[in-house]
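Given as structure tokens, the chain that follows is alone and in the form predicted alone.
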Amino acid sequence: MKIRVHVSLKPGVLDPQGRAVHHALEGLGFDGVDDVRIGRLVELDVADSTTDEALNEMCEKLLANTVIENYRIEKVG
């Protein structure tokens, strides 16, 4: 089974790579755009038997640091 798991800053969080991506694009010319948040994309392929449990504890302790960030649990397929 593939899952995806997005893992964001909470709102209120500071972003310098999102801060930086923003001034960026100001930079080159673009308009328009009031915010910049940067996350990443963790890709899985589990066995079909994985249960949910088992995926929220892996984000838990290892996938995203949940002082600071949110995850969502997409299973894809």
Contents of the next structure:
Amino acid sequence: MKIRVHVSLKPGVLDPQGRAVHHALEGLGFDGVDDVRIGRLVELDVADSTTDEALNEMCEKLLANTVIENYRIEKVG
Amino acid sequence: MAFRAAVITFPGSNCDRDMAVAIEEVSGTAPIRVWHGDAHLPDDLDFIALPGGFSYGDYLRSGAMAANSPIMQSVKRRAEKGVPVLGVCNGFQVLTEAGLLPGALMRNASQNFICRTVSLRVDNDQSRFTSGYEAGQTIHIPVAHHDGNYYADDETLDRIEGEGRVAFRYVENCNGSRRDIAGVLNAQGNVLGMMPHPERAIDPAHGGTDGITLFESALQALVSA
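Return one more block: the form predicted in complex with its partner chain, after the form predicted alone shown previously.
Below: every chain and molecule of the assembly, starting with the one above.
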């Protein structure tokens, strides 16, 4: 089973990287970009028997730092 | 009396030797060097230091992998028993990732790696790591980091400030840290994490010796305990 874990900064947490990229996009002449937030995509290939609970635990314990990040688990198939 | 300290080395630590030298200079006893894969810490430790560096190449997040290494389980248990634990730079990142300290350390607001001596204000002069300083005193300690931007939510910041758990603040905020926080204590006061490197300020040849007091304070706390 292929899983994608999308890790993103929580709303309200400043994202200096996103801000720098936003600035760079403006520098390239792209107008109308309101905000840029940078996250991380973790792709997992796990046994089909892996439970949602185990996936959540992987995110809570390691893949995301829940002090600053949210995560979303997507089952790709 | 011998000061029984341990310095943990993770793959990618690079300030472990400096830390060991600083502890030996101040205490007169060389610390025990512990490898991250060791399952257990030596018995009866008086002090545990997590050094700076780039443990596990900063994979995933700075300190994230080290926080889950076998030895950190032992460090957590010792910390819970009250053994003093000092985490400097990457060591601070490991302590937050391990949940021993609140908050997280994010990429510097400037996006740049910062390597220079900064001025710190001592906020708490009552802790076992800072009792030799005076509250409000300005000290000069080097920083060298890319991910030193301290973040915690408002509620957490209010709580740690209310409990006197901010050990040091930057006089001039160099990395975007919320409320200028450079060093944080746990609720029990036996765990300190800080981005600046006190072990790099213990000899006049370093450009300053303001770091000595931190190690002396830790030693003094043990002697008077």
